[in-house]
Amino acid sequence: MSLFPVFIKLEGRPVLLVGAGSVGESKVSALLASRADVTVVAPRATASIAKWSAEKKLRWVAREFRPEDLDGMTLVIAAVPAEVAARIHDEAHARGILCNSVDDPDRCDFYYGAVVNRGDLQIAISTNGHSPALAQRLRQELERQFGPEYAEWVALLGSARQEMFAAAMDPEVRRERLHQLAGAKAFQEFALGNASPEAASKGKVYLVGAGPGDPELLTLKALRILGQADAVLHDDLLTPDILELIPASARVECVGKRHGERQITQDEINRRLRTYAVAGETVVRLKGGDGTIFGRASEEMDALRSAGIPFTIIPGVTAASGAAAAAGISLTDRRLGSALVFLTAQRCKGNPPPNWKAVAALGGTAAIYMPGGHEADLAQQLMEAGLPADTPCIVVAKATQADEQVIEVTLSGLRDMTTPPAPALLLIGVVQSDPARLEQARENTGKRSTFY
């Protein structure tokens, strides 16, 4: 059966409560907080209940349930014996008064839900009488996620509210204004400028490197980290494997950014992990392979600085280790070359192109980070600088997952190569030139293609 939700004014109403046990005594506290009427009808009272009714906060009828009790009722809450029960239950559908049997599903015409209170923010939840015990566990839940600030700014909201209703103004121009102030953003901001000092001092932020997909490959770190989390923002390419290890209690955002794509700004993200550390939160930024490589680490560790908020770096491993394993080769060869170099095919608007006659002329290996898109650009760039067109490359895509793909290639080939799927990296060099190596990887596993 549905349940219709709805939220009750019960301030001056009669309501009944047979019953005045523990689990009587339970139900009353959100009966005051409401201003009902409460009459509560049983012949031994708890000492709370009892002091309630001296302090006249409450009536107590010390005697056994007679059915005019009922008479004049909004609400009954029978906290007794289920055969006691059963027949409140009928009485009370006689008078058409809805009742709750406590632990008594079939004769509860409502529920107590699992309530988050944050002043005049209340948000319900109900199973149907299947699982208190759930309800309880989401309230938890959303209590760590709509904190005590809530309370203050729901109020300031509505007397913003009063405000432009009282105001002549465009309707549209206050409804579009109503909701930028109930927006994230904006709570972000009344959060990060009313936060208490000892919240503040509690809060940090952990910079913590997920490595290239295969969840295995998280360090023991990063994983104990991650189980502690009040709220991650992650990027977008991390696997749900990964996804999966985080707490089903924190606040979990998608903060990644795609090339071509709508994306949140670095500011943005700047700005959420300022408010949740100041709110008191363990927050984890969590990056695919090593934050600290081509990550954007630097501009987030600026903004936590000049915040004067705590941060750890967890280091991860980096998709180049990760794609020379899926690939079966090292990174380094004392033999073939001595140098390695980690560069990007993505930067910042204005910032010039690496030197690509340098890492031509490395003599070792060049591996090159989100390659995506930009292949023929690379291929005809380190050509131009003195790299000969059948210098082997491979192209590895999504490292460390079921799905990757290992794609052996030369430079000219490069050229002409579909773009494989994201997250994809670029190894060039002379460590890659071994045959017998790339023969003996392709036969290690089922999962990798050759393309020319």
The other form holds:
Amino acid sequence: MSLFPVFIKLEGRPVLLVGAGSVGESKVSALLASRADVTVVAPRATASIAKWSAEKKLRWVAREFRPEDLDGMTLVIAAVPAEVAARIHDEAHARGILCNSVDDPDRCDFYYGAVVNRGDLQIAISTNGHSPALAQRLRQELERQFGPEYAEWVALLGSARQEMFAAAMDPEVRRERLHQLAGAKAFQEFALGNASPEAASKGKVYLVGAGPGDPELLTLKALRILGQADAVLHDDLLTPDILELIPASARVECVGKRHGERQITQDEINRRLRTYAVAGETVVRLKGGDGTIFGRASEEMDALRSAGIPFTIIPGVTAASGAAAAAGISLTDRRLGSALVFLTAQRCKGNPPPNWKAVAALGGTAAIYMPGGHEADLAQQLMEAGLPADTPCIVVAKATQADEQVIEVTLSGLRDMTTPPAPALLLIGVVQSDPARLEQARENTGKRSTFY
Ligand code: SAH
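For the form predicted together with ligand SAH instead of the form predicted alone, what are the coordinates?
So here's everything in the complex, that chain up top.
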């Protein structure tokens, strides 16, 4: 026997609840939300039910159940011990009233489904009593999939639909438009702050930071957008664990510098972003760390802006934060200094080198990106600029990844260090200069840290 699924309009209809303990109370709120005319019959009631009665949200009759309580009722819920529930069920049945005897499936004409409530969007789940546990799990999964923002989204869709029906419109065009408005892309636009479901159907680019490698360091937003991507263009820094999160339906292109035989130029990446977006695709430009830190994001944004293509930046956890976490240090420490600077050892042709004197005088931490192969040079420059030879440094390779390495050295030790596996980041500065760490750094020069 299969159940007949319905959503009933109970507004103003008389509904009887027998029993006002905690189980009864748990059955009442959904009835009140649907504006049913609720009568509760029970000698005693929970504080909440008594309060709702005092507030006239329901009527509480403080005595035992009598068969005539059923007169005129649309539904009855028996939240009482089994023998009493059986009697109520039989009386209700004789009168043709549907009855729910809590916890007694054989005496239920209807069930309370597990429900995902998002305003006017309701998703109800039933297993016909076979597995309430499964129903709960499905509810939780659906709640994650359809977040609270769906309440507003559904309301918006409702008003857009009303407007379309009010306007003279070809029914076929209207039907098509309504489907488009309810589509995944339109929702995505809405969820990212563009409240108009109309602005939906064009392609768009998301510049997404994927964090330093651990897939759990992806933001929820990044994960959600990845799930909606038609095309994903990623660089070399992306770990296989993160790439696995891209749905099979998306086209994945590695555009990293080290990929394949042919080097893909920045111009070519910009061209692909534009072409795919103009074709109406949802394009994710996926970068390691935070895309706006040493990630050429501004060149891509310029290219998109000049083509009139909308884009959204989704920030990520930058490598310096990942490295600090791996090394167990804070990037700033007000007791030791007041600055944190992100630097790179690489630079565009024609750009001046960093002002090493300023870095040496910083009184804080310098996080040096892309130090690979330049360690000795960097150490030399910083010492010449005035940093003491035993300034503690931490090199973190593959931060937040399974094979991460944390190496503590002094600045002079850095000169003799073999280049660690890529990607690696170099942290230099006062924050790490407590005496115990310094001692360890001296001992450890060139070796894996034994701090943790
Ligand atoms: N946009 C990235 C940085 C890109 S530049 C971010 O915000 O993190 C590339 C450099 O980042 C690498 O050479 C290395 O210095 C650093 N890096 C990226 N991921 C790293 C990781 N997991 N561990 C250590 N360094 C990393």
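Numbering follows the first chain given and starts at 1. Please read all numbers here as calculations on a predicted model, not as lab measurements. We call the rigid core whatever largest set of C-alpha positions still superposes within 1.5 Å between the two forms.
A.B. asks: Is Arg415 displaced by at least 2 Å at its C-alpha between the two forms when the rigid core is overlaid?
C.D. replies: No, because once the rigid core is superposed, the C-alpha of Arg415 moves less than 2 Å between the two forms.
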